[in-house]
Structure formats: structure tokens, C-alpha cells
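Starting off, we have a lone chain in the form predicted on its own, written out as C-alpha cells.
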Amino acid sequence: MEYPGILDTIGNTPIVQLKKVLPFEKPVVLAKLEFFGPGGSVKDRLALALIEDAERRGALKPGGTVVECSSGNSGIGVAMVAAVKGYRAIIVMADKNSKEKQDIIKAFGAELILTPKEAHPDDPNSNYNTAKRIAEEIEGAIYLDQFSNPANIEVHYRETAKEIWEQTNGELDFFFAGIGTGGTISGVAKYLKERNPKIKIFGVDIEGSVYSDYFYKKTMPEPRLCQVEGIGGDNLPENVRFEYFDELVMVSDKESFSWANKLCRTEGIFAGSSSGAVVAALVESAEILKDFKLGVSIFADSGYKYLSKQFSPEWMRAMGYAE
């Protein structure tokens, strides 16, 4: 008998219903708990694709490089699949993401590279350009570029929006996800409505983000400096499909650390703080929601990651989040 490693225990991750956080009984809103995962999050998924993709295309070869940037979880990931396929991963990331995601990244055996979270996307010091550069100076090394990889957006497509569908046997009428790369809402979302297009694609953006203004007025401000991790973008990534997407809603730190404490401490779920930016937009929504029935709202990683940042008392004071 052949039994599962690690790896066959990403997907099919379980959904349940919020029953106390919101301040709302209709409409009904599940949540799909993504860092059931072994990784930790949704970006388990992608980090899989992205690398038995370019095995497939023959772009990885056996005792290659894999190289990334990441906001921490789809580093995890990237690190988790290399060290069981036997690759050499260096994650780039920058500073201002928690020490918790930092020291899981090196506890798979991968290569870490701190940049400085003011740069911006055109530097040359920025995650971005350095984990290219990287990538082209190492013999062997591929860039996995989760930005732009259409591998990041055909893995919800063909895995996650089906489980979605099936969860909810296609009856959801409405779908809440954060934008970070844009794979896991563009890939949800093309599914969900080439099924219904009545289906609404609720996208949570972050302040400071420039995602919303470009959605709503075609403008690019310039990007500012957001705590919460995983979710908003500092430019376009190409895998951020807008033409998907009915509404953007916006949210500050703030009221995402705020709600990830709350959805602790009422629901039992221990999630991160893009999750709590997810709450936080479903509570702002709640008066074009009232005509809905069902919705499924994306929790892409747990709250162990956060230990030091929201979840910290001391740090949420110093911070000026404290209530």
C-alpha cells in the first residue's frame, strides 16, 4: 500500500459557517480555512503549482533553484515543496513582515534575504528586482514570479473554486477574498462565473494599496506602507485580473488587526490579519449584502504567524491599535 506524504495534504481545505463575529444573521457567510493546510495557508497550493509547472515545462531541473518573493506565506510554501523534492529555495521578502513567517522559511532549510519595505517596486533593492536578479545569477535558479505566473491563477481556478462549488453545491451568490498577488480571487472568480455570472466578486483591499483607486478611477497614487501582510499591491501585477471583480472594498490596519481579534475570540478561528481584513469588509458591506443569501469568504493563513504582531498586546499598543 502506498500512502500520502506531506504534500498530498494540500487542498481541500474545510468551510465553515461565521456564526458570531459579524453583526449581521443574513446573509449566511462561510469561511473557507485555508491554513489547514500543511504551510499554513492558501499559499501552499500555489507554491506546488508554481514549481511541478515549471518541472513540467523542463525549466527545473533535478538539484535546481527556486527563487521568490514573498510577503512570507508563499515563501513557507516554496520552502516547504523545495525541501521535500530536494531543491535549493531562497525566499526574498521584505523587513516588515512578522519574525514568525521569517523563521518558519529558514526551518524548511530555505535561504533568506531581508529588503527594506521602504523600497519602492522600481528600485533595485525591492523584493521584486532582487529575487530577479538573484534567479539570474545563480546557474540553474528559476524565478517562480507568483505575480505573473498564469500557474498562480489556473490552481484556483481548477482546484479551489471547485471545492468552493461543491462545498456550497454552486448555491453562493456572493464571494469575499483579499487581493495580494491576485491568483486565489482571479482564479475563484473566473470559475464562479463562468458557472453564474450573477455571483458578485467582492475584492478587500488594504489602505495604502493602490488597487482601489486604479479599479475605480484608473489613477495610480503612490503606494503607502501597509502592516498587514498578504493583501494590497504597491503596483499591477499581471495575475490581478480586475475584469473578474464587482466591488473593492477598502480597509485599514487598524480595523483588520481589530477583527482578526475578534473572529479569535468569538468564532474559536485563529487567523491571520488579512482575515481580519476579510471580516472587516464583509461588516462594511453588510448593507449591499442584506439581499444575499450565501457567501464564502477566503481565510488564507493562521493567526501562529501574527504571535508577534497582532496577537501581541505589547505590539498592538505600541502600534496605537490597541481598544
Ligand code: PMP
The other form holds:
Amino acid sequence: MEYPGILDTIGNTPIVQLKKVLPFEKPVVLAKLEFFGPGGSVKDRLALALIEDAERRGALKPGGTVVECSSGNSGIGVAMVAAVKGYRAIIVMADKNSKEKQDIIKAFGAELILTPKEAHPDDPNSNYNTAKRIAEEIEGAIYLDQFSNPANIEVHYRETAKEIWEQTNGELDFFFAGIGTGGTISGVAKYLKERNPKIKIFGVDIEGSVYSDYFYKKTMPEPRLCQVEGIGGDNLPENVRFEYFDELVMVSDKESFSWANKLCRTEGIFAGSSSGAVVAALVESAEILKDFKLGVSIFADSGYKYLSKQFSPEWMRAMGYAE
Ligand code: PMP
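Can I get the form predicted together with the named molecule as well, since the one above is the form predicted on its own?
Below is the whole assembly, all chains and molecules, this chain first.
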């Protein structure tokens, strides 16, 4: 008898109906709880997919080093997969991301390099450029590059989307997800649109990000720092496939934190701030959604990673987010 290892528990996450937090009863909205997984986020799928893709291509050899630039969850996933498979992992992350995520990355034995949150994507000290440089400097190292690696979209097309389709018998008519690298929403959207082009795809963006302006006006604003982690962008990654999106809904840090707290108290779902952003976007879209029947939304990670942020009343007060 062969028993599973920890990496075999990645994926196949549950969906639950949101029954109380939304101010409407129709349409029915389901949440796919991606924090049910060993690294606690949607990015476990990505980490395993990117590393196994690099192994298959021969780019990553036994004893090699993986370098990734992350807002924390991919870093946790990569650190975990690397620990199991015996690779050295170096995670590069902007210093705005939570202390909890930083500590989890180190707990898995990865090396963590923090970059200044103010660094513009073109700055040599930005997280992207730092990760690229480190990978070039170390022999046998590869930069996984979730922002443009096609294996990112592919894993969500192959796994996340298929699960959603099966869990709803293909009866959904809309889908909501936050956009970070774009991998989750682009992979799921591609699959859903292929099966039913009428399904509407709503991307959730955060104030300060460049995605919404680009989507609606084809302009590129100067990016501004936001506190919600994992969504929004300061440039246009290849994996954000705008052609699959029907609407982009922009929400604020304050709304996202507030809805993450309400989600906990009404539904008993302890999710992160990007899930709060998704709820805020659903609420904001109530009018448009009146004509729909069934939707699925992605809850990317859990509240445990943000005890020092939106679940700290002191932090919420100090930042001016408390109500
Ligand atoms: N929410 C959180 C908390 C995340 O860490 C991420 C990943 N950056 C996302 C949403 C968005 O996922 P993706 O990168 O696939 O767009």
C-alpha cells in the first residue's frame, strides 16, 4: 500500500455557499476555499506545477536552486515543495508583506530576501529584478517567474477550473477572482469560456494597481502602494490575459479589510484580505449580478497569515482602517 505524501494533498479544495455575508440572496455565490491545502493558499498548486515543469524541461537538476519573486503565498508554496524535493529555495519579497508569511517561508528552510516596497518595477532593487539577478548569479539556479511562466495559467486550467466545473455541474454563469500574476483567473477563465462562452469573468483589482486603468482605458497610471497582499500589479505581467475578462472591479484596502472581518463573523470563514476584496467586489457588483444564477469566487488564502494586519484591532486603528 502506498500512502500519500504532503504534496499529494495539494488541490481538490472544497466549495461552500456564502449564506450570510452578501446583502443579496440571488444569485447564489460559492466560495472555493483555496486555503485548504498544505501551504494554505491557491499558490501551492502553482509552486508544484512550476517546479515539476522545470524538472521535466531539465532546467532544474537534483541539488539545484529555485528562486521566486512573491507576495508571500507562492514563496511559501515554493519553500514547501523545495523542502520536500531537496532544492535550495530563495524567495524575494517586498517588505510590505506580512511578518507571518515571512516567518512561514523561513520555517520551511528557505532563504528570504526583502526588497523595499517603494521600488518601481524598473528599479534594479525591485523584487522582480532582484530575483532575476540572484538566479543569474548562482550556478544551477532557476528563476521560476510566475508572472510570465505559461505553467502558471496551465495548472489553473488543468486543475482549478476543472474542479470548479465539476463541483457546479457546469451550471455556473459567473466567476470572481483577484488578479495578482493573473494565473488563477486567466487559467480558469480560459477553461470556462471554452466550455461556455456565456460565463462572465469578473477580475478583482485593488486601488493603486494599474490593471483596471489598462483594462478600461488602455492607459498606464503610476502604481501606488496598497496594503492588501497578493492582488493588483505595478506592471502588466504576461499571465494577466485581459482578453478573457468581462469586468474588472476595483476595491480599496479599507473595504477589503472590513469585509474580511465581516466574513469571519458572519460565515465563520477565516480568509485573507484578497478574499475580503472579492467579497467587497461582489457587493459592489450587486446590481449587475441580479440577472445571474450561480457564481464561484476564489478565496485565495487564510486569515492566519494576517493576524498582525486586518485581524489586529491595534493595527487597523493605527492605519486608519478601523470603523
Ligand atoms: N490572493 C492572494 C492572497 C494571493 O497570494 C494571490 C497570488 N498572488 C492571489 C490572490 C492572486 O492569484 P494570481 O497570482 O494567480 O493572480
